[in-house]
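Just the one chain here, the form predicted on its own, laid out as structure tokens.
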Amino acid sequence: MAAIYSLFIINKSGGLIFYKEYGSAGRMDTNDSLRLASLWHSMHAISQQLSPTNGCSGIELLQADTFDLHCFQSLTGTKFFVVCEPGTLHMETLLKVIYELYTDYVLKNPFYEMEMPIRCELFDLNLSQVIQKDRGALLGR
């Protein structure tokens, strides 16, 4: 069973610009993935405003019985979140590696328009390699 179920990338306006499933359990249709991304964007924004701590950047980890949701927000407001098995380690590092891939292969692509869905073959290819490498590392625990 895969440790990582899915990856979402949300733009600063809350729009889903990238979604990829890696697990076979609980496949979502397009509308469900859009709803989940929108819900997460809203919860993240509300948590920033309601936090008793000054300078809070929002929810970074949501733990449930059947999954963990790890989030990384870039300085531009783009959010990267991974849904994975409960207790999966090193997801913060994985999210930062995914962000580096995003900056290298998406933002530097002259044909990519900001805030639009990501359609970049090199990003997909390198992302798949990173996820497979991470799965191998997790299985070798």
The other form holds:
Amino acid sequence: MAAIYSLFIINKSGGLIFYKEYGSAGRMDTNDSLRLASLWHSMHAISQQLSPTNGCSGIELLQADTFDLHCFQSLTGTKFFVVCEPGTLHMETLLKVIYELYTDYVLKNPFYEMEMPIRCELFDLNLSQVIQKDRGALLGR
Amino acid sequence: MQFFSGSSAVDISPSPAAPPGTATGLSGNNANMLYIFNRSGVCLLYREWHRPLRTLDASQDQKLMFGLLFSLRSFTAKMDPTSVDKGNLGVPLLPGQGCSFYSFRTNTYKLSFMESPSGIKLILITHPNTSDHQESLKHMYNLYVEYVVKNPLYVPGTPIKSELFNTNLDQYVKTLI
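Now show me the form predicted in complex with the partner chain; what you just gave was the form predicted on its own.
Every component of the complex follows; first up is the chain already shown.
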């Protein structure tokens, strides 16, 4: 049972720096994931422009027929979004945990170039652990 | 991809009860607006009951809104994790084709969206903490059918100028907020 279908991390210019799939039906090739990430970046910005009140920080939750999309934008403009089953709880907390992992294992890595695709083993390892724990908690309920 | 899976009868006399706890009133920072677009992007109706901030002029705002929805629909159709064969990104989608979104929420507003089989898009902007508005949108679509489509003097594809429609819409929205 995959509550989470996929995770994307976008840098502040809208380029995809990390993409992980956890069991969606169709495989998405690299080009498509890059396009979708940029599309999301633009739409996030447009939704801020369309806001009828001040202080809008963009889309936080998108609800569709077959999935929900939770998005978290850090203060530096890096966006983390996760595609999950409709009605999955605690995705905001999960996104914050992933953000912490990102700061610990990616940003503090002296060999990591800013805004480049993430290729850090420790980040992948810890991320899978967090996702597994999350899945286990959901199944346990 | 569900069109009117509930009662599809044109039944406007019993309006759905406003969900408890969502009446936030018109004061303060709560925005309340409605857009209706047709298939080609013509804005048939734009009504605002409360809007604290206007960044763009009306026509640009409507074009931007339509563009956002068009792209979001392509996005969700391609992003759909349950369908095996997804079309190519950017291909114009027919109403009802592919997974469509029905709502998104930001920290300052919530946008609820509904598309009819004929391509009429209804967009309702409300306070971010309100609950789902699919029923309200269906009700508003029924009002549109009753007072606009059935009006023999209405030319399809042109902005709506029906007093009866506006009055009934206002009355209905008062029960929601």
